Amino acid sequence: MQDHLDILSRAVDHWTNKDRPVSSAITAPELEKILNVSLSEKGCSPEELERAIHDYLNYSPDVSRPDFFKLLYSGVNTPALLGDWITSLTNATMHTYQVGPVSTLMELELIRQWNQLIGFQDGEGVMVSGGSQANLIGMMLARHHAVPDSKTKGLQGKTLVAYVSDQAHYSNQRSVNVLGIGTDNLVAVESDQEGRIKPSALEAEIEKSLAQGHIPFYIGLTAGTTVLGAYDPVKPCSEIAKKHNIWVHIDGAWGAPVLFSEKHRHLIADCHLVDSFAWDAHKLMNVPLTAAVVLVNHTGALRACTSGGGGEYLFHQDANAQYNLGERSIQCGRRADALKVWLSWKAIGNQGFAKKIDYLQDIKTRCVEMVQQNDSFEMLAPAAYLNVLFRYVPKTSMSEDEIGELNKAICKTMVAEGGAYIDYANYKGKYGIRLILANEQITPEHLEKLLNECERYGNQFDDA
């Protein structure tokens, strides 16, 4: 094991130096060609391994920079990360207290951690792949609420109808095909000019629904929208949901850190009302992926829904039955990822979280402000929590579509000629380039050279 740690060492001494563009750019074709990833019959050395190792470090982005933009999470969290080496060290699964006895205690105070934090006195929940599982198994817990013989009987020719704002995640998606809901049954309710699914559009779509002799059975609302960071209002759509009997689940998976700031909490208040809730531990509270969980707001609910089977030879009712997570699950294999989430945790404790998610809100007024200083950009939409749609303004008379195309152009010029990562986005039929700040470690230097870069190639591309 020496020479593979040795190996290890290496590749974080390599990792580490950051002299090297944030992203290689390089199309996968060209990449095909460079790499040679063909298995065979034989082995090789660990020399062979090892070269493969620095190729794979070589032209993969550098999330841990803070000229990495693109994405919901970026930076290092260097705990989670000697959390995550140890995990796969240990090789624990999840599915009982017997085989992950530490990592089981462990995600059992996560969960108490996070449902103290969103307000539910009941709660419990069970840590999962990602924010799509989280929403799939919120989803799936709003059927068994309207049609508990869903699990045993299937939904027996009723239609159930799922309603999320026209901002909410392409999960929802993937989640009424997987549960046999039928993507023609999810409802995207309007969203206001900040991104922000309307109350009075979300009434009026259920009452549609009604009329037509269908079962509302989901209101997905989200905080911390892709695009825009937008929230969704939570008291109004839970009092519809109320009156309706209809579960409500909050995607939380990027923009549920809030909780941990006082002074920015504000931004989901009410989330105490609501059944479920996704929250992503891989975006911004930074442990490396995957780490996720679904809190839910009723104890026993989990099991109800999930379980089924392996009670023979695996879910034992012995002394550690009540601490079987599996049976929450609708996974059997599950990576003990509390560890990286517990140790992150304990580290930097919740004031530690509430420091990044401050700073970085300073951060973003910043950024803000520095867009509209400069004749050269606009706003899309307002910045509510940490992503920032902006776009270059041409000063020759273009169309939306020809505008459109040049911030794009901006974005992948910026990124093939090693400068940061940045993507564009399309919000309400208007392109714009969107930043998303993730990192601790960004400061307002790096907004200044990022936004000069873009006016740069903006009035490059201009003039051509």
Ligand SMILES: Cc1ncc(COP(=O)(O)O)c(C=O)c1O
The other form holds:
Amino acid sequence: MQDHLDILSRAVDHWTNKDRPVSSAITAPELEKILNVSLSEKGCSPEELERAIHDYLNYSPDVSRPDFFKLLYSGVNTPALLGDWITSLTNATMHTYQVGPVSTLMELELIRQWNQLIGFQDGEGVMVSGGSQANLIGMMLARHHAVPDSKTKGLQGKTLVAYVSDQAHYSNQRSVNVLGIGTDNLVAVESDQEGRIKPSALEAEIEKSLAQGHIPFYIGLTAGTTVLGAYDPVKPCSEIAKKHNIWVHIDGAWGAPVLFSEKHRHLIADCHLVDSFAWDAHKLMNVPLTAAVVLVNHTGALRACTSGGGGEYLFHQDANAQYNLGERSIQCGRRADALKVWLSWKAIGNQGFAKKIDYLQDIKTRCVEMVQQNDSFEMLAPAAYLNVLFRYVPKTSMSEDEIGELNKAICKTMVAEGGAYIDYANYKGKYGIRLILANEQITPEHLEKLLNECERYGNQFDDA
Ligand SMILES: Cc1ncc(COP(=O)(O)O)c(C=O)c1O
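Could you drop in the structure for the form predicted in complex with the ligand? We only have the form predicted on its own so far.
Below: every chain and molecule of the assembly, starting with the one above.
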């Protein structure tokens, strides 16, 4: 064990004391030629293992850096990292209290806190592998609500229809596929210019389904869409849902942490009105992957929907039976993700997360101002949250496709030349540069440098 701890300690030094670009732009075929990842009959020495670890680190993008603008998380949450290591040390699993006693109590406390932030009066929940699974469970609960015997008998020829906005995450497609709803029965409802679902369009789609004899069963709202960071309006959609007895779920995988902030929680106003809620701690809260939860405003619903199937060998009816979280989960073995979330929440408190949100919203506002004050750029849509989607506007006349290609080239070249890690995205037919401002270490100087670089590459390709 000590040998491996020494390797770990040197790996941490190697990772934190490096001087290299935020990411390596190497392609998979090139990397395959450089690295030997083959396994063999015979084992190897600890030195060989350490070399492999260094290779692993050298070719991994450094998501902790303020010039990593690509994904929905950036930075490092050290109490959570510590928790991740301790979790592996104990290697507990979360199906029963017996094997994860402290992590069970921590998970229950986290669930209480999350429910309180949302305002669920009758809240329960369970930690899951990510927002995708949280959305899947939300839809599974909705199916159970609409057709309770679907658990035992299947859909029996009924056509159930789910509604999300045309900006919703692709995990919704996966959910209708897994649950036997069918991808044709997932309706992408039109969104407005700010990327929010249009309640009138939602209502019209529901009426259309009803006229066809189908069963509308699920409305999936998004709090913080992936590309734009838009927040769907909760109240009008939940009123529509109420009329038709439809389950409403909020996908807050990315945008839920605004609930920590007094100043910005209005973005998900009325979220207590819905039935279930997805929240990723491995995005803005920066807990190492994976850490997420599905929260439900109907105590007992998770167990009613997921339990059964011969788990008696595991779930004994003893004094701890109420604490066996596995009975409300679709997983058996489940990593004790609660510890790392709990440690970081304990370390900085609700106020620590609120401070982060408030700081990053200020940085976002500054970034938008810089974009708007520069004639070389234009915003593609307003930035409600921490996604800034803008593009370089060429001086020469170009088609929409050519402008898109130019903006993609800015991102690709910046990464290839060892600059900031940025990416492009398409919003309503236009390609732009998508910045995610998730790292508290980002300063106005970082933004200035980044935008200067975008302009420099843009001018270069514009003149070419
Ligand atoms: C809005 C939204 N929902 C769900 C997901 C999926 O979350 P996960 O990657 O944790 O499965 C994402 C991922 O980016 C997302 O942006």
